[in-house]
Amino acid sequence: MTRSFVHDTLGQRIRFATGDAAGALAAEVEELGAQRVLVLAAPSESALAGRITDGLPVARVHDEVAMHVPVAVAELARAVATEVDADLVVSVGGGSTTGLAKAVALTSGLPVVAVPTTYAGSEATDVWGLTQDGRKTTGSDPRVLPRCVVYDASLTTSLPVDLSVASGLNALAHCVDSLWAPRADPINAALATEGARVLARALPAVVADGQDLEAREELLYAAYLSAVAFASAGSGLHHKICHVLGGLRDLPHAPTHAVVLPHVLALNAPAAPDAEARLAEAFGSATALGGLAALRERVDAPRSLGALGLEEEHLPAAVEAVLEVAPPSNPVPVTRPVLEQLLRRALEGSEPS
């Protein structure tokens, strides 16, 4: 069999430093020669951010963070960066905080060092997103890719188990989407398959013991693999749906991904046999959908978009918006009836079909 594909690998330094985020961050700040650091951290992460940035040349700590990065929130952070003449942005937190740092970098070109406290994976991609008037706009730009990511599993042990599950399933969605996204290739597939395998093993371990540091370190490793695959492969149908829902109704990011994932897998797997086989093997199951269903049962995954705030009346607008951005390369043609059924079942929490 001959291979013909083009694969882009993003340049980024990764520091895995379980128990020593402060030391790894200090080394990176020194490496970059930063003198005026803008720290972004939501109020819930402020104490943690203060601890790991203690001793650094911090010019300001900014805590105005919001899901899906509303344009007004991004503009405020950009103004703060200009006001303090920042030469480096350090984000401490989940995907919303990382997304805000990217929004600053998008217009300023400032380097970013990301310190994740969830398994969102945004820190390893060059994808940005901004929300305004119920619509989420996304794009990719090399300026927003963090120069370095500091992974410290001990920073994730305070993440409640239910949020850990949703965040881990969000990472799994990166793996699944990467197998049939517009720029899917064998390298993406290898990374995504390994990520799915590790996630399937580590998520139940975290549910069994939220303080299992080794399992949480495995989740960070898998989240990184999944994000690298996603950054190269691009956004597939799953992510297009979730971005639309997030912008339209401000639904919580990770739980939305967790709910939508099995429905997209059920749609695409029969038409993507190689992806189906890879995922089945990663889950240790006869089928990909059966393996995902068993995993979701073990970790008590979120099941209904209705429980997250979506209502029946929102479906027509969601369907129309997804139709505008659905990838033509999706294994199954994305039609209005297909989307209507998929979203209605996700809304109701029905079994995927």
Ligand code: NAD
Contents of the next structure:
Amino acid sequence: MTRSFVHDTLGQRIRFATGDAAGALAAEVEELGAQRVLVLAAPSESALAGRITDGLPVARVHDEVAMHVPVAVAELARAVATEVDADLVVSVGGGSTTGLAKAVALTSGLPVVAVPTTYAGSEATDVWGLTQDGRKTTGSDPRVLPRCVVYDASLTTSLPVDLSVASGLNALAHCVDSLWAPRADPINAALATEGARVLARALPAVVADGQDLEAREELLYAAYLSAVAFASAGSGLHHKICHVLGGLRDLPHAPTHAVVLPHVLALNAPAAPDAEARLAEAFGSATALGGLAALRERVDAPRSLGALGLEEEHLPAAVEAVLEVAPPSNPVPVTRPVLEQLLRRALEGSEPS
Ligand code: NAD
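Moving on from the form predicted alone, kindly provide the form predicted in complex with the ligand as a structure.
Now the full complex is given, and it begins with the chain already shown.
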């Protein structure tokens, strides 16, 4: 087999420091020579942030964070960064908080150190997102890629189990979609396959015991692998669908991914034999879809977009919006009837077909 592809690798330092985010963060702040740190953390993340930023030269802690980064929320954080003359942004939280740090970095060029407390993976991508008037705009820019990521699993044990499941399945969606996304290549396929293998084992362990630190650490490791794969491969059909749904109805990000994933896998797997084989093996199952179904059953995954706030009347607009952005590289042609059926089944919580 001849190999012919182009693969970009993003430059970023990763510090795994279970139980010692404070030490890892202090070392990084010192190395960057920062003296006026702007800490971003949502109210439910501020206790975690307090635990690990004590002793840093903190200029301000800012807690106005919102999912999908509304432009007004970004503007406020940018104004605070200017007001305190910040020289470093430290984000402690889930994808929403990381996203806010990226919005500040996008216009200011300030370096970011990200301390993730969910499995969203935004910390390992150069993708930013902003929303205004129900429309989500995304782009990629090297300025928003955090300089360093500090992973400390002890900061994730407080994430409720249902949110952990949805967030872990969001990471799994990065893996699965990376296998057929526009820039899919053997390097990101290797990362995605390993990410899926680790997630399939660690997620049930966290459901069994939310305080299982080793399993939580495995989830962070897999979240990182999945996000690197996703950043390199780009958005496949799954991410395009979730992006449209998120913008249209402000649906919760991770649960939306968790619901849509099996439907996209059911559509694409028969036409993507390499992805099918990799995922079946990662799940330790005869088929990729069977393996995903068994995993979803074990972790009691969310099943219906209806339960998340989507209604029948939103389907036509969603179908049209996805048709506009569906990647031509998708293994199966994305037609109106195909999308109508897929979204209806996801709305109702029917079995994927
Ligand atoms: P989130 O950041 O909105 O967090 C969900 C909830 O959990 C919030 O209330 C948060 O405060 C709380 N929380 C987070 N960590 C906690 C912890 N350890 N203990 C207790 N509570 C905790 O949700 P998310 O799914 O992590 O991120 C979603 C956002 O990230 C979306 O806006 C999405 O677009 C973005 N995202 C971006 C990328 C990218 O590459 N740019 C990738 C993935 C997700």
